[in-house]
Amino acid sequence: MILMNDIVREGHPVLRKVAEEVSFPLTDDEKKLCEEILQYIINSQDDVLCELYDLRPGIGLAAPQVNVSKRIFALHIEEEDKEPLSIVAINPKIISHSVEKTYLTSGEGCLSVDRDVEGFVPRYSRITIKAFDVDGKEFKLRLKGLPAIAFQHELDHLNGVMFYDHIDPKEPFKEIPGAVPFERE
């Protein structure tokens, strides 16, 4: 089971590296990693388990965040009145995106960042993605809203980019032209 101590923090060199493509079939270690990062996210959304294991809640976790430089991440997002999204994405890519941008009005956070970083992080409003599951089967999804934002955040981790790299350092709350703000419930 992954705990907060297993998650590397900002300043760790792995977070700034471009992660390696994964080949199939997955090794047993890679399968276990996929299972564990998804399980962390699911566990972190359970108040009892958070309290018990001192977990910080999250909706996504990338392999580099547990010091494995591979193109793998997990998302688990449950929103009211929407189909839950619970995936492990291996070698993920955005194959198309909207012109329209969005951003979380509350700003983004990260399990690898132990401080509040204020500011708007511009993201595409809608994306079409392609990735592989643990069995090596390719899947495509169209995402919008929080799932689209989270996917882009985790994909950045695979490219050595932190969310705050997108924030305007001089004007963190500067209006993003053509962007529609996204409010989290």
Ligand code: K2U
Contents of the next structure:
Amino acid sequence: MILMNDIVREGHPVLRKVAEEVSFPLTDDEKKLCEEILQYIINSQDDVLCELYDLRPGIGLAAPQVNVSKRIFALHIEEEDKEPLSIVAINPKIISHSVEKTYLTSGEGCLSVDRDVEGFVPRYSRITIKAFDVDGKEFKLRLKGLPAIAFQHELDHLNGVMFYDHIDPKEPFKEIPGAVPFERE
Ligand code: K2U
Ligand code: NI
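Form predicted on its own done, so how does the form predicted together with the ligand look?
Zooming out: every chain and molecule, the one shown earlier first.
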């Protein structure tokens, strides 16, 4: 079971590496990793387990965050009145995106960053992605809202990018031209 002390924190070089593509069939270790990163975010959304194991809640987790520099991440997002999204994405790619941008009005956080970094993080409002599942089957999804933001946050982790790299250092809350703000309830 992944716990917070398995999650590397900013300053660790693995978070600034471009992660390696994965080949199929996955090794048993890679399959176990996929299960464990998805299980972490599911566990982290359970109040009892959060308390019991001192977990930080998350909706995504990327392999580099547990010190494995491979192009794998998991998302588990359940929002009221919306389709739940629970995926492991392997060798993920954004194949098209809206011109329109969005940003979380609350700003972003990261399980690998133990501090608040304020500011708007521009993201594409809508994205079409493709990735492979653990069996090597390719899938495509069209994402918007929080799933789209989370996907871009996790894909950044596979490219050595941290969310605060996107924040304007001089004017962190500068209006992003044409962007549609996303309010999390
Ligand atoms: O990659 C990670 O560190 C997990 C991130 C993912 C994330 C950050 C910002 C925006 C979307 C996804 C977070 O710790 S997950 C915490 C969280 C929960 C709900 C909404 C936003 C962030
Ligand atoms: Ni993160």
